[in-house]
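Shown next as structure tokens: one chain only, the form predicted on its own.
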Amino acid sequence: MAGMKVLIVGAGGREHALAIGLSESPSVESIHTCPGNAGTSMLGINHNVSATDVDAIVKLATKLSVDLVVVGPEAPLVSGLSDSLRDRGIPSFGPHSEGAELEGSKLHAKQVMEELGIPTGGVQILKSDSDIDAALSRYSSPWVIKRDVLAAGKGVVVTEDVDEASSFIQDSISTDGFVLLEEFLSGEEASMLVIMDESGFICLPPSQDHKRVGEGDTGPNTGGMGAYAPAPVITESVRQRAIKEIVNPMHHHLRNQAIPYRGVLYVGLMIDDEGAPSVVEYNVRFGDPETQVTIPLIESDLGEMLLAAAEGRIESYQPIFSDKSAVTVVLASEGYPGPSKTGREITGENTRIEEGEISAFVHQAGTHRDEEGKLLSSGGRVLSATALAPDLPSAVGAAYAIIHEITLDGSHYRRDIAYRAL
């Protein structure tokens, strides 16, 4: 479809991303985004709508009379926004708010991977009559307590320390009246991107996140602090194992839904010693940063896949992926994971770098322009550093030399991006 007008839904570096991508797409002709970020409104118009305002965003996408809306954030998914542009036939990249429950209610997913046979860890719901420190008894350290809410990556806590364990778990059931206790599964971790619909399935490049906020995967969790792909850890043989006992059944449950699943599956994988994947967890959108190390790697039309897996066509699709490596660094502001510093200057972020095979550039994330034309930060993640490149260790030294470019004072970075595979 030549010409499409399509609006993305968030405002962080996956938005970007995605945006940079769309912006490649012979498909597409012009890119609106909602709230959109400072990078975003380089490549589009930026509106003044919130990402998690469903009805707003249904109006925006009408008034634009939109070929596709793609949807970022999980919280308008669990919504309903896709449900709620379908029923004015506008195509939404995004599932359902009942395929959305994936990622809304750990607990829904927990029973679906039961209920299909899914490799997965054990998990105990725990309420407020259940006897904590027998729960805990039953598996041994680290504990995995999750709440079961949407929490953006943060309603998690994995500690070898019992009295945190049992104070997060207190803390959760007085909140949410219940928590979710889960078995601790040991090996590396990996993330499989699945376009999925009714019709079929297409995984992307395998890539492998960085969750601690320090080197070494130390310190508190954070939303990512960098990413690259392929992931080593996903050789052929897992990636074939994890296509047959994970995706397989899952994309069967949900392309046999009444309204069936149409858009991305992140599946969180956990690879043991013995090359065996089991689910660590499911989202229902694009991970933030696997987005910004897997679009790069896309080398056919972008606009075409979305839309494809939007209207319930992605078999007929054939994707073109690049043997390249990509790596991505955050660059997160002072104080991030916790409380974060905001409205300081950035210097440096339009460096680019084109060597041969080899590029990085800019995806920005919290950021925005002040009525001077400044770049401000205004998030905890404010931009990533990202190169292509014919092999990991020059992709790794690419986003780095873009990173040593960039200023914004307080701010910090692991500098230990793809340490696995190196």
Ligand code: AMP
Given for the second form:
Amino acid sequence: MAGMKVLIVGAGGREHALAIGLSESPSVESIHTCPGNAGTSMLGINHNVSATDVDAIVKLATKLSVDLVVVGPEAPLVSGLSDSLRDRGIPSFGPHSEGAELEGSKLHAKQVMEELGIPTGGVQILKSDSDIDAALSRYSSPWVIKRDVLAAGKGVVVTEDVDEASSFIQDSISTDGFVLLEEFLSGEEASMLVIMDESGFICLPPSQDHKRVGEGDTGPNTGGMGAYAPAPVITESVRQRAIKEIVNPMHHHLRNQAIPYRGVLYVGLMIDDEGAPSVVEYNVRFGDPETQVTIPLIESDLGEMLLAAAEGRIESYQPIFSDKSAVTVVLASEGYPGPSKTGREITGENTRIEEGEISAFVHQAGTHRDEEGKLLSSGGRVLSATALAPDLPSAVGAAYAIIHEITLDGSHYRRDIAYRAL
Ligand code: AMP
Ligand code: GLY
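Output block for the form predicted together with the named molecule, input the form predicted on its own:
And the full complex, kicking off with our chain again.
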């Protein structure tokens, strides 16, 4: 399809990366984003509609007569945005609400994996304070405790501290009625993003996120402090195993549902020392910041690819991937991942590097412009510096060269992104 009008839902670095990829797609003529950020406003029109207001998004998509809606975050998918859009004949990239339960409920995801024999850690459901000591003693430390709610990465605690484990369990039971205690999986994590519909699937280049706030993977979990792709921990044999043991059975399950899954399935993997993959989590959307390193590696028309999946004909799409390496380094506000200081001025966001095969630039996330046109921070993760190069060390060097040009009072970033692969 040529001359496509696309509506992107969301406001983060992921959505800016999608907007750039779509703006470079020959099939795409115009881009709308709701609500978007200062980065997406340079590529199309931002609309003041919240990413969680399903009715308002459906109205906007109808009014604009868009050819495709691309949904960034999980919350509107769980609330049924794709169901409503499809009812009105508008193609939506993102699963219907039932498919989105793979992320919406960690317990549901575990039950589906168990039914399909997909490798993952064991789980116990705790409903009462009196179970805690016995439950903790069944698994060795560190303990992995997960609330069964959408909590933007904040509903999970991984700790070796028995008191912290007990109190998080107690608090979660009192707010939610139950909590999950999971077996700890050791190894190296990686993210496999799989574009999927009933006709087939395409695995995008595997990436690795850095979830902890501090260097050497220390400190509290965040939404992700940086990423790189391809991740060498996913060797060809690990990839084949993950497809056979994890992606194929899930695809077979989802394609046979009454309403097929159309969108991206994010498979969060743990690869153990023997190269055996198991599932840490499923998400039903693109990862952030994984998207910032994945989209630039897709050389074929992104708009055509997302539309093909939204219409259930991904099998006929022939992707072309770059053989370069990509890296992104997130710059976060003071305080992040706790309460963040926002409303501070940012400079340097237009810095670019174009040197032979190396290119680097900024993906904006929590940013907006005030009436005078000043760029201000408006979220925990403010932007990320992304670089593409023929090899990973050159990409890392270029991403940090961009980061050093940005000013934002009190901001912080990790200095060791991609260290596992260097
Ligand atoms: P989740 O929201 O389920 O992805 O969990 C957030 C992060 O916690 C993951 O990216 C892992 O780093 C860590 N984590 C979650 N579950 C486990 C597990 N079973 N074993 C080890 N680490 C885990
Ligand atoms: N980067 C982790 C996520 O998007 O869930």
